[in-house]
Structures are given as C-alpha cells and as structure tokens.
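Below you'll find only one chain, the form predicted in complex with the ligand, shown as structure tokens.
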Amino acid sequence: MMKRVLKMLGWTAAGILVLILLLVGYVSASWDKPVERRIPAMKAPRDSASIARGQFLYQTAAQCWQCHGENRGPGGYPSGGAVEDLRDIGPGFGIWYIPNITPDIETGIGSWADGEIVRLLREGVKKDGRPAFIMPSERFNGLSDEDVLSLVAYLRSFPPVKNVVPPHEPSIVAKALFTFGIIKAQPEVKDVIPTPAPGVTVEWGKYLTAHASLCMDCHSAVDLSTGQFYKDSLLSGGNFPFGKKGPGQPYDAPTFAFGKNITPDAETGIGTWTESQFLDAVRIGVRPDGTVLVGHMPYAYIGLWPENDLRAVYLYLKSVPAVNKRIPPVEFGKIFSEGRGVVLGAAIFDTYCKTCHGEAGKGAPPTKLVLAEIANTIDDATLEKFISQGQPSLRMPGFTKTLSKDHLGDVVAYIRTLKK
C-alpha cells in the first residue's frame, strides 16, 4: 500500500516536472512574439516652436531624463546604457537597460519613421512590434498629436551619438508576464487627439497630470507582482522607494522615499491643503508644516511650469477620488546617523540641494549660482542664516524646519570643499 502512493507519488511530482518544463519552453519561446499594429502615418514637425515645446516636455513636464538623460540627470545626451536591475523587484523581472535615443543610425533611433516613434512613446510598441517595459507609454496613450509630435521634433534635435547598449536580460517570469499578456502594448491610438485647452481646469490638471507628466507614476503603487499599476488607487502613494535601485531614481541618494498620498484624503493626502500651500510644495519643496521635501520629489523643474498649470493640476487633484493610505516617512541611510562633518554634509547636500544647485553645487535649472564661488566670500554664520531662512521669494528654501544646528554647520563644512 504505502509502495504505491509513493509511486504514485513520485509520477505526480515527474508529471508536474514536466508541465513546468513544458511551460517554461513554451514561454522561452513565444514571450516576444510581435504584436500587430499599424504604423501612424504622422510627420514630425521641424519649426523652432515645436522643438522647443518637445524640450519642455522632454525637461520638465514628462522629465524623459529621469530615465533616458545622460547620468540620468536632465542635461546631457539620451544615449542611454542605464542599467535597471530589477532582479530583487517582486519576483525579479531580470535587468533592462536604457536604450539610446539619440538618432544615431546603427545604435539609436535615426532609422525609425516618425510614426514608428510616435507608436512607442503612446502605444509602447518598439519598432520590431515588440510590447516595451518599463517605458511609461500608459502616461503617454493620452498626449496630444502636438505634444507627441513636438517630442519627436526634439528628440531628432538631438546629435546622433554613438553607443550601443546591451540586449536586455528579461527573467523568466517576465517573459511569462509578456507571453500572458500582462506586460503588453497599450490601446492603439485611433483618433486625433487634440490638445486642451490649457487654462485653470480640471481638464487640462488632468492632461498634465496623467499624460504630460509623471506625477501619476511616481505618486501610484505598483503591483509588484506583475509589474503594473493598481488602477483603482492611483495617485494614493507609491510602494517602490525613489532611492533604491529602480526605475525613475535621478541618482544614488542617501535617502529613500516613496511618493506621498496625493489624493483629497483630509488624514492621509493632501484635502486640508490650500492652493497656495499646494504650490509651495511643487515649486520649492516645502510642505505645509515648513520641512522641505527630499530631491527624489523634482519640485526643481516642477518648479518651472507656468504657475496656471499648477493651479489646474491641483483643480484635478481635488477632484480624484480620496483614497486613505498612509505612506512611509522618508529613510534616511546609515550616513544620517553615522557620518559626521563633511560626510554627512555631501549626504545632506544630495539629499535636498542636488536637486536645486546641481553636482557639487555647480547649478542646474532653478539657479546658474555656482556656489563653490560664492562660498569664499560669505562666513559661515552668515551663510548657515542664510540656508536656514532661505529666500523663497528667489526660489530657495528654509531649512530651520529641516536641519538642526548641527546638520546646517556639516552642509556649510561641505560647501567649503567645492572647487570651481
């Protein structure tokens, strides 16, 4: 008796071996099947405005740089190479790199139609018909023919650099998240899609919001399971920490944080907020309370939008359903509490000057100052006064709220060792 269940046994365990491997074949060879699509028969335009617009879009509003820029930072060329391990991500989708986009012939997209780029970027599929990962097409499924349009003018704008890239190294359950339709294209664009008209309105909040922009990648969570968003809870807050390795991270922070509950939620979100409160978080970074928020929230080019805009976006906020979830604070890492002096002060400047002044303080968007040279000119109290009180009239935030005595005199004591 006992022989025979574990025979039986034993054949079970070799008939579920073998669908396993059944599976695993079937998914090794069909995940990258294309898909079907037609190529929109649509012409870039090549007028100065447009390219300007497509360089708004690319540096401010949907920050292509956060993913595609050179060190992943908003200046340089998008000749990509970045690596996206997400090997310990869920159930590990394998690593990805950031392909080049300049429009070199051979290793970017200088062959691709102008359709073939405007079919990725809204439908996420890749000029082989292949589904794309990890590029936020779903945001993008809803920009206007002009805006899609002035993206592509830009980044033809750009010189072709060349730089190949390794072929991605997708993980077997990402593949078998392709070959089951999971990870997929997006609807294919049918119609026209114009632009709203901008004003201070739900609708055109909204169009930056969930189409010219990535408040709504950053601020949702993800299913970790399979790699998409939970589509009943947008905007609540996200469960992958800015920080850590990972898509959309700017650089390596010594801070982690998770983009905050930004629905109408009074305990959680941001329902007591005041417009004006509300526009002081997404243009210097400072919240109601008087802290400042962590450079992995990009108020620095938020920052720049017209004020309008910002206004509208906040309208649209208001108006999404409020969902209470309460985020994580922010992580501070081991630098926080075990450097000292200079250390901590480079870990302080990353952490919330980087995004406004630039590597090592040599300017970036909201400023030109270099303070390496100003530094010299100023004594340290003044300077620590300075910082603590900031000027928001110019953009620059007070710390007093932010960082003690201590942590103001380590940020000044790192300042000190820039060079020009």
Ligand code: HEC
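Residue numbers count along the first chain shown, from 1. What we label the rigid core is the largest C-alpha set whose atoms superpose within 1.5 Å from one form to the other. Predicted model, so just to flag it, every value in this text is computed and none were measured. First, how it differs from the form predicted on its own.
- The Cα shift for residue 391 between the two forms, taken after rigid core superposition, is smaller than 2 angstroms.
- Positional change of residue 379 between the two forms reaches 2 Å or more at the C-alpha, relative to the superposed core.
To complete the pair, please output the form predicted on its own; the form predicted in complex with the ligand was given just before.
Keep in mind that what follows is only the chain, not its partners or any molecules around it.
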C-alpha cells in the first residue's frame, strides 16, 4: 500500500514538473509576440512654439528625463542605457534598460514614424508591435493630440546620439504576465483627444494631474503584479519607494520615501491645506508646518508651472474622493545618524538641494545659480543664514525648522568642497 502511495506521489510530482516545464517553454516562446495595432496617421509640427511646449512637458511637467536623461538627470541628451533593476519589486520583473530616444537612426528613434512614437507614448506599443514595459502609457493614454505631438517635435529636436542599449532581461514572471495579457498595451486611441481649455478649473487640473505630469505616478499605488494603478485609491499615496536600488541594496540615496496621500482626507491627506499652503508646498517645497520636502518631490520643477495651472491642480485634488490612508514617513539612512561634517553635509545636500542646484552644485534647470561657481564668494555666516531663512522670491525654502544648526554647518562645509 505504501509503495503504491509513493508511486502515485512520484507520478504526480513528475506530472507537475512536466507541466511546469511546458508552461515555462510556452511562456518563453510567446511572451514578446507583437500585437495587432494600427499606426496613427499623425505628423508632428516643427514650429518653435510646439517644440517649446514639448520641452516644457519633457523637462518640467512629465519630467521624462528622470528615466531617459543622461545619467537620469535633466542635462544632456536622452540616449538611454539607465538600468531599472526590478528583481526585488513585487514578484520580481528582471532587469530593464531605458532605451535611446534621440533621433539616431540605428540605436534611437530616428527611423520611427511620428505616429509610431505617438503610439508608444499613449498606447505602450513599440515600433515592432510589442508591448512596452515601465513606460507610463497608462497616464499618457489621455494626453491630447496637440501635447503628444509637441513631445514628438521636441524629441526630434535633439541631436542623434549613437548608443547601443542592452536588451532587457525580463524574469520568467514578467514573461508570464506578458504572455497571459496581465501586462499589456493600453487601449487604442481611436478618436481625437483635444487639449482642455487652460484655466483654474477642475477639468484642467485633472488633465495636468492625470495625464501631463508625474503626480499620478508618484502618489498612486500600483498593483505590483500588473503594473496598473489601483483605481479605487488614486492619489492616496504610492507603494513604489524612492531610494530603492536593488536586491540587498536598499539605498541609492540618503532617504527612502513613498509618494504621500494628496487626497482631501483631513487626517492623512491634504484636506486641511489652504490653496496658499498647497502653492507653497509645490512651488517652494515648504509644508504647512514650515519643514521642507525631500528632493524626491520635484517641487523645483513643478514650481516652474504657471500659477493658474497649480491652482487648477489644487481644485482637482480637492474634488477627488478623500481616502484615509496613512503613508510611512521619510526614512533617513544611517548617514544621518552616524555621519558628521562634510560626509553628512553631502547627504543633506543630496536629499534637499540637488534637485535645484544639480549634482555637486553644478546647476540644474530650476535655477540659473551655479552654486559651485559662487560658493567661495560668500562667507560661512551669510551662507548659513541664507540656507536657514531662505528666500521665497527665489523659490529658496528656509530650513530653520528642518535642519539643526549643526546640520546647517555640515551643509556649508560640504558646499565649501564644491568645484566648478
């Protein structure tokens, strides 16, 4: 009897193993099959106004450079190659490489038709018909014809950069999700999408928040098994942490944070914030309590939006359902408790100052001030006072409620090391 049971268990295990092997084989052969999807018959304009609008969307609103920029920064050209290590995210998606989107014919998008770029942006379908991954097409799916073509026009304005990007290394889980349509292209855009009339309205605020910026991506939770937003809790806080590097490496930045709840919940969201307080937060980076937001929140760029756009966003956020959801506070790395002097000053600078002032103070689009060039023209006391008090007219937040006097001294010590 026992032999019969063991024999049955053996055959069962063998059968399961065969099924697994067959499934793995099927997934490996089927995951990247192209989808049938028409190419929109659209042509991007080449006028300066359209290119300027595309530049605003790329650099300031959607901030495409955060993935595609050189060294993932706002400068340089979007020649790709950055690594997204997703082996430790959700079920593990493998390693993905950000593509080259300069107009290089061989390694970039120089051979793509304008409609193919539009299809990728809004529907997540690549030139070869295969679904894209990571590309925020769920948000861009509602981007207007005018705006998406302006983005194409701006991308066409870059000089071609030849840079061969390695092929993706998807995990078997990622391949399975593609195979069975869990990760898939966005719905086909069949009709014209007009640009809503700009103004201090809920409709315009919704368009900016949901389609033309990063707000939804950072502040909404994502189903880590599909990559799609949880529709019943939009804007109530993200579950994809900033500062995560990869398996066994929890930090690539001094801080670790999640996008906050920005629904009008009075307890856990921004329900008690006035319009003025909201504008201070998104333009200068100062919370209602006077503390400064960490650099994961790109207020330095959002603050460059027209004021009426930001007021429209505030109206829209006040109109969405309030969700009572508490998001963990910012987690600071060991450097904040164990570091001293220049080392700690560098970490503080990276956390609070780099977004505006650039890597090593060498400048960034939000400010024309190149800190590395003027640091030695200001004495320590004046520099420390300026950092402490700030200057709202320059969109420089005051850190008196955020940093201790010792920490201010550490930042000044680090700034003294900056070189042109």
